[in-house]
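This document opens with one chain alone, in structure tokens, the form predicted alone.
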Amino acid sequence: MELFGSLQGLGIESATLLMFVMLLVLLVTGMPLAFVTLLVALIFALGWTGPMVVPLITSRVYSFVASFVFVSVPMFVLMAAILDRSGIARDLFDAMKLVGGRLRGGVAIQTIIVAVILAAMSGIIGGEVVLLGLIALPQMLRLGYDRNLAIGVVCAGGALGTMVPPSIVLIIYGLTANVSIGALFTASFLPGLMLAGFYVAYVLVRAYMNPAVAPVAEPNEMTGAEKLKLLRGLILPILVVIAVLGSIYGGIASVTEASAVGVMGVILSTMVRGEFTLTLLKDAALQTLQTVGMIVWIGIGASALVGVFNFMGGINFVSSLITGISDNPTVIILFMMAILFVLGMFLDWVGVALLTMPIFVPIVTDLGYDPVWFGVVFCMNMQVSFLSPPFGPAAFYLKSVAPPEISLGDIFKSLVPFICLQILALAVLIAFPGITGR
């Protein structure tokens, strides 16, 4: 009772700095954000206004999980974790080689190509990663890849679920800044293309300047019969890929029912091929619920301590601390950019999103700038975030089914690369907006 008592004496600047603190404090003993951003939101409800403000929490809570688009999310889950146990993916690999063929560097160009089509199927990173750790990494090693080269290939084309659409993130930011999120994936689109540019762009400089880097595959004449066979495994991605993003592109359905449109889409693709049981149903489902449950709960919290937090005036504080730092409006979006860019090397994306764009999004649209190109610059950033230590979950994700002689270590330092080209993407981004469209 003293601490709440004690709050009604501070200012807004000692209360946000309290709260910063506190929030910091309760992150270094290891306790799960949603739960840290719900008791911070409580102590400051009660010890600020009193107990009345909490149905004010509640009814901000239910509006972020009642949202009709956010039933998209367990259903590009759902694809995702059908997907990883699946034999999709492996197939699409093989079918690339008509791709890759004898280039140098032709199977890690071979690795972002599928890379990009099945994050275009699904949105989520760590099931790419993970299948993309166990399919493509053993080939690239097994040729004599640079190894750092083969690391940093798998993760960051893994990563590419954050920028092309359908990308949860971008899902997630549309609910949060209001923005519609149809309109966010046909900007990303060209956006997550061009970074998967730069990513086949570098493999192939790397491989033309040491061509011991990326050796030439083996030779491997085959018969027009073997082609079509590894043909057969495009046909069914390309088929989910269209009818997903197709149907958003076409007017012919809104997000949430395209997302259901590829669950169908995937749970047909393995019965055709023959694997689909209920068994693999089930497992996919409990992945999804975990998943899920894990940004719902996260969800819950960011959106308890915002509205909390605004109730006490600090975004109208934060944001006059912001604007106040030039009367540049790009130097203003670059200081934001670093504010994201240090979270995201210690939270969660979903956390940094509900945490900063209530605040991020009003003073970008002040300032001029059109939301759905900053989601797209924000979701680019977390790019970064995916990647950059201490936490890059990619990094953890790809370490699950890494050779044991490859250490943690190892894939931050293969990534320094990586991240340069996904800073160099973001400062494209942001001095040619027009590449989104907007």
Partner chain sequence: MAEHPSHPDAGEADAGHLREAGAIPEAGALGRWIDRGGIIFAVGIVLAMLILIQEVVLRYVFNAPTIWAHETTIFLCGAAFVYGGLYCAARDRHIRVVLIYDILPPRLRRAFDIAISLISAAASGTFAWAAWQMVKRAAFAPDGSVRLERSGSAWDPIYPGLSKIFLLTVLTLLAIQFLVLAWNYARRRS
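Rigid core here is just the name for the largest C-alpha set that superposes within 1.5 Å across the two forms. Positions refer to the first chain, counted from 1. None of the values given here were measured: they were computed from a predicted structure. Compared with the form predicted together with the partner chain:
- Fitting the two forms on the rigid core leaves the C-alpha of Trp349 displaced by under 2 angstroms between these two forms.
- In the core-superposed comparison between these two forms, Val401 has its Cα shifted by less than 2 Å.
- When two forms of a protein are overlaid on their rigid core, residues whose CA moves 2 Å or more are considered shifted, and Pro32 is one of them between these two forms.
Next up, can you give the form predicted together with the partner chain of this protein, since the form predicted alone came first?
Just the single chain follows, nothing else.
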């Protein structure tokens, strides 16, 4: 039997199913994740047509690593690696503990606020999850926070990067659907804050129902002078934040360039504190190389898989799923959400957008819905995809920097309540489109 091209006999339905099963099986063998997706892409390229299709994969790998938007990833990771090697993060959290006062879950809530600030600085996720994972996670663990709560806050908070504008997800949606990116940014602002608000509420509920998950700092006898000294830990981080946000919103730097401003700010901070050495910078840069190697190769694998799936006719397949499903607009929208959930489990958001948007947007517009609102709905749905197993990029990014005793299983378990909150936010968004201001 001819091996090359033999999979085509299965038809796209069975082939898709086989692809997902193969992903799952290979995933649990212990094969490096990036190579699992690359291998499945290769098997289907060969099995669907033959060796001539394989350059499709290397072409996508090249295009992926040569794209400008990813430049901010090593910048955020470098920032994190330097912060991690200096005392800045520890001092920041000690000071935040003071500011948070006696509020239960105060530090987790402050982490969410930091996550929202980071989200306003960046349009993608990856860098923020790593940054929070290196900085906030160890601090919350040190302060005695429940491990699952801390992990969830870091992953879900880091994923806010694409929900709070600027957002590459909304930009790509805008270009795909030909709607105003500015309108999308405006419309996503409140839903983004709402989602962050849900996280805060969840932390409060958990903390007050079971004080053990979020211990309040001992009412220590500190003099005013001691407190003031502690508060000085806030100054440098706040200056860095002002420099980054100021350079974006003051029209000085593009969003990507601003991430480099952040690195420079952090380097200057370590100099001010007298902690800067070339060894520190070298170690931080080497760690960055390793971390982006992990992060980017996961993306590379996902991008290759999507290219091959599209080559197999994935777009037509998704289109056939949705046609004639119902006459009821609500049912159609909910069915679309279900498709997005399932695809989001296995593919990264760019792939999901490529596969579904050409089909969904015209249908949504024909049904009389606002395509801007749908863009925000899509963006919220992709929040779930960042967290949902088995392919949950935010979980992988955190794993790349978390202490080894935290397993991927632990991370995914911790994310369950946060996925529920995201689905709740999505439901609210669908039930009350007015939240987008449209």
